[in-house]
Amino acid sequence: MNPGYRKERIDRGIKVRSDDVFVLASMRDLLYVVLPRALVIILLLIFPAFQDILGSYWQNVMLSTMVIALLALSWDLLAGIGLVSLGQSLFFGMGGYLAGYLSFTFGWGPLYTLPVATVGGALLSTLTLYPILRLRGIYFGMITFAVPLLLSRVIEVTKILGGTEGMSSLPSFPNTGFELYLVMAVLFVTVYAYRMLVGTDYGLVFNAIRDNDRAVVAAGYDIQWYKAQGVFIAALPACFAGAFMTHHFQFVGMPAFALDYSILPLTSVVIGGVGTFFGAVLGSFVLVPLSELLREFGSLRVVVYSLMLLVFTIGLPEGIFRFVLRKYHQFERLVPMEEASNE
């Protein structure tokens, strides 16, 4: 290295100035904060204009990508109350056949039945999860798996809601670039406000069961009526995807409740990152666009995502986002002494 320079990380000083306004006083400050960000939120906002490029195979796999980062979040907040959930497909299926069922039945379009399959999917999901609150553990991540299994199998043998033909036929969205910014809107409204959920008093409360839940109760606080609270925010999400979904498909049948909207969501958190929810969404850009890419293995498929969960748990347990957030911290550049003298 050069005798008249020395190595200075890039973020000297960013990191306290960002904290506060005075990361405005800078434009070099506010670019190094700011512009990873808008890089993405643009990147994803001009993606639709490429449909005649990409064409609409590629338009599906981004709507998939985030539906599935959906459920990844609705997966992350879960797991924030110390509820590690592998049924996520119970969100989803609930959120599809509420809105099938509305669609079908009444006539409604996905102007009505998103709104009330996303609350209403919510809702009966919490009822259906209550009784099993107060379990902790693998004990309430093996009642979550069950549970869809179950619905499915009761819908197979009494035929209801279509039983095993499900509904079809249902009203769709105008066209593909609409059904791409609605799902981007809900994704980036459910990224902020999971964000300043979790910096509230009441997200406190989330982190405290999550941490030590017999403190909570010594406390005061009745956690089981807490943990309800949380499964249904973070069910909202998940249902609106099953209910998206439905409408996309113009169909809804025992599909909705499928392994796959609980294994890929799962993995999308292992690969991205645990308690970031950008890392949520993140893995999810990574592992659905390669499953697409793996499609024609079939069920190999599953070893793929076996290996990759073992690989991140054991090799990189943080994630790819705080992985490649750290480094982003850590850019050196070079810097005369005389320069760095007079700092």
Given for the second form:
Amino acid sequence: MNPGYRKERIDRGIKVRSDDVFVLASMRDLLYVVLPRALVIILLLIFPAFQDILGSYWQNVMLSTMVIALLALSWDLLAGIGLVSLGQSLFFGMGGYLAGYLSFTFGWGPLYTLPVATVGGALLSTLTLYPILRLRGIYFGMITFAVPLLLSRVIEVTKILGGTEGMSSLPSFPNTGFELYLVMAVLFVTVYAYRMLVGTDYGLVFNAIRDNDRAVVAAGYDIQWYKAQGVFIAALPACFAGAFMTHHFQFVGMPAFALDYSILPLTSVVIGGVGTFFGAVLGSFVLVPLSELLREFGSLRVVVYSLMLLVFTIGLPEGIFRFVLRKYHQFERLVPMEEASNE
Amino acid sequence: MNNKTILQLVDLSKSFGAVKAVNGVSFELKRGEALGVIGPNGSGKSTLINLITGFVRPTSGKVIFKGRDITGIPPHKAVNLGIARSFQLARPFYNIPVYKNVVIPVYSPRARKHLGAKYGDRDEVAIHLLEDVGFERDSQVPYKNAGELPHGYLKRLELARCLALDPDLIILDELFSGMSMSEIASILPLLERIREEGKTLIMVEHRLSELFRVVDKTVVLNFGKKIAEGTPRQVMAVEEVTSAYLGSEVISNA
Ligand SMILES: Nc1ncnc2c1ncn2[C@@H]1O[C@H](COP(=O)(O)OP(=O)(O)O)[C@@H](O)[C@H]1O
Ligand SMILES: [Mg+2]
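If the one shown is the form predicted on its own, what is the structure of the form predicted together with the partner chain?
Starting with the chain above, the whole complex follows.
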């Protein structure tokens, strides 16, 4: 046997002492816990200040990244209830069209359309999905996949809501900096609210439905009603995203129901990791800029999405976020083989 | 039917295709009584529970609970009227800590309405209930994910989740199967106590000698039909009962 070294992984002290509540013993511990959070927040906050350096192209990439992140958060919440959505564009389109319609018909500005389209769009989406909430697994997924495609065909054929032309010349936001900060604020609020929600007993019921819906029924819950509430809560940020983009483009049309708004959020969560919400955001920040870099490959980008889906579901099913978190809480050292075998 | 009757089944039937899983079963149960339901595998015991609790809609017949026709009501409504059930195959929330498994029923509409302020801190109430069914508070067990529990613990978790609902009628589907002798022995006094609180109990069991220590009345099913009803001693004297069991089950001496 050749005497060698092997890698040993050790959890950092404060991680060992407690899993959720950090026990802080020193300034170093404090930095260790606070630094990664602070860094992310600071980076995001100062980003718009670099507008001139970055140019409008990367500002727009940043905007679409955060919009996809909102859709990904929405997807992650639904998955937490056991509802796998293949049609996030339903929410995006509902919010987008409602904002567009209100703006086009009544001349409302974003100040009014955004809140109304967020809540109203979420209500409409929930009503649309209500009949299929009974379905589980792939059946729910398939219908959510079909509904946005169906809606855009209906709009095309009946020529309602502007038909194939859509509705244009809608009021816009003051400037790009404002847009960036607005979406960022909504992103922060959504992550925070969702993390809070899953920590409550109310949020626990959602998780329990995913685990074993009949046992939740046996505890006296009307799970149909709970799922409807979950869909509504999940639809809120996604409908906001749609409404926001309507005013950003000053236009809404059939592309609001496009497949991209369903595939990108799903892929983002797979990349970042399911069930943490941070993973959903992280995944979007990896996937969307990457797909921008690959823009010249045109429709070949779908191949990239598929490959990433494949690589991550097989190679790193926990997602980037959990992986990085685990590594951050551990350090490695080399120990001689003999010492190791003595343990 | 008098006012002491809590549950009445009238000619209850359920067919799955050609299989008559439950075939014209009728019986009455008084408040505070404990009923044992026995029969060979596939004789329709679990289906009968599903019919009473609304998980399966009967093909024909009636379920009357507290004088009210509840035939075919949605299962969550049956719970809110005071019927709690456990599952033959334990249905824990595998990815959720054990005590949070119990928080689900503690937080349920029935528990909140029925017990209200009596239920203080829900985590604390859940741990109490787990202690009642024999989980040690100071061990790590209540804080583990339910997926890590051995089978006997899962069955006791099922019981704790029923009790959290403060039901009037408790229906337990093969609670003892998967439990060790000592686990069963530790549960028996709890079942006694539940009865003393005036709760009505229905137990489906294969462990007859243990069952007969709890129940005062037994219904025997075979091929979906009720073939006998009476005290344990009475039903075990019926020849059809013993022959139904022959070959499929070994009758423990009651
Ligand atoms: N959901 C179902 N679909 C089809 N057949 C069923 C279903 N549930 C039960 N059965 C059939 O009904 C009969 C009674 O089953 P069950 O009530 O589980 O019996 P027991 O609990 O007494 O073992 C069996 O023949 C079983 O195969
Ligand atoms: Mg059974």
